[in-house]
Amino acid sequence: MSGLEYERFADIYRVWTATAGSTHANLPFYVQAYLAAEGPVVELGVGDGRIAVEAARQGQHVIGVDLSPAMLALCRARATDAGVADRLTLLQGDFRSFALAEPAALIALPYHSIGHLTSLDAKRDAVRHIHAQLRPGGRFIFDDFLMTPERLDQMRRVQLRAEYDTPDGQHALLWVTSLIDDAAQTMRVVTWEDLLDDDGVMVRRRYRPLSLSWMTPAQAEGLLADAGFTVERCLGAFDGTPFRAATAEEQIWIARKDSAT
């Protein structure tokens, strides 16, 4: 997982998330889960606080963990603008080594962010560490890409992701494609932002790559079992639809740390 990648990505992060289909569905799902938790709530990969700040606005205190100082700065600014900075505690740290003052009731890892760990061993280390940071009976919720041949084909295409104006008034186009290694279950997501003058002529292009990966449902279930979790549910969509391989849009795991572990 590279914090440097998100240091470069921070200034377009809101455009990126606003134009992703899953962000509109996952926001109410995670906010509801945060509000229902009785005890410390931790969001790993908190990013610019899109989910955490909304939960704080509705009354929950959230501990946000992110490796990128730039993303934490965006989160802090968002919380301040929303008037809820006192309900947000921010920690810079890795999914595999973050330290909490007390065990959590809920640890969430939204928005496919477990994929920033690009090897199965790194994911295993993270899931074991998350288990250790939960109180008995605490829950771990995360989602991951559900990769199909159709989805992989779409991700390999060059797509116009967004058209917008930058904060300094320049017109911009954001493009994306992915270089995918099927065998390794990894991808290099390459975005490039074209800045245009008043005549529509490109005056600057900037590339921002992201390294990502995915798991199969069987691999995800195996990591949870290895860490000592009991799977309560696996959902196929953020509306609560149970997971069925033929129809699922996502893989969303809700797991519990048993009292005896």
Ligand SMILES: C[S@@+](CC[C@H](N)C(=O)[O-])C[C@H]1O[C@@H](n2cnc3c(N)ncnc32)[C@H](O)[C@@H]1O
Given for the second form:
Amino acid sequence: MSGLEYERFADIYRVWTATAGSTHANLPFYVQAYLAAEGPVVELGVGDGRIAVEAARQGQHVIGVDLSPAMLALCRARATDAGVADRLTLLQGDFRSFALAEPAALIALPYHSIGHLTSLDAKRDAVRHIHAQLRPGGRFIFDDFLMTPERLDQMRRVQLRAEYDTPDGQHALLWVTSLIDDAAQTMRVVTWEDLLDDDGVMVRRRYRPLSLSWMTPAQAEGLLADAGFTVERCLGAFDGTPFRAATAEEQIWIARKDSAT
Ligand SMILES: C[S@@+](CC[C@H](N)C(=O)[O-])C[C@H]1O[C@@H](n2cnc3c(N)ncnc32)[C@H](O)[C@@H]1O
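Switching from the form predicted alone: structure of the form predicted in complex with this ligand?
Below: every chain and molecule of the assembly, starting with the one above.
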């Protein structure tokens, strides 16, 4: 299960996000959404606080929910370093069962994280639970991969993701590839980190797999409708471009819980 997989992934998460395609674009998009919300803001899968701590730095209080104690510890440390620990409330919990003290104005689930629930039924449970945790008029914003044959081909390739020195001074190479089940719309993203000695000889290799999945836009729309959401907008990029299947880079859903539901 993904929350537990992150116990092993936590120590490379910063390198992972620093070298990812969409993190530079999704950061300002979500921070802006958090700052615009009037009322409690919740980030599900808050991770190391990459987004939440930046929003807190800019004045917003954020409630961060995550299953992984290691990721929550990173988030807490990041907030303390930034001097905004008092603007973050961290809860250990699952997307499908977290409990808030009061209904939220905004619940965000950024960076393809809904895909860590690898069945459509589990995602349906999460979206229904999120709907129940919002106040009337509250919004749910999330993004998912927009999978195309080209993207799948690219993810199947072995890529050298990063070269860096670990905190204890060892030289490291981080590699990644994905094992993909097209029919099930699931994948195992497999990373391996090679630690090298001064002669460039590998002294240790460590694997850290993550389980992920994706939805088609029709599946995402269906889950939102099933839970009672009204879709306000679907974007194809974090710069606000409306979704068009032929050109979209992502699927970014902005949904509202209607006052009457
Ligand atoms: C891709 S990271 C996203 C972190 C952060 N939102 C960001 O954008 O950098 C996904 C996070 O979701 C958490 N997670 C995975 N499955 C979860 C679940 N079922 N319930 C709660 N958190 C979960 C992981 O522990 C991880 O911290």
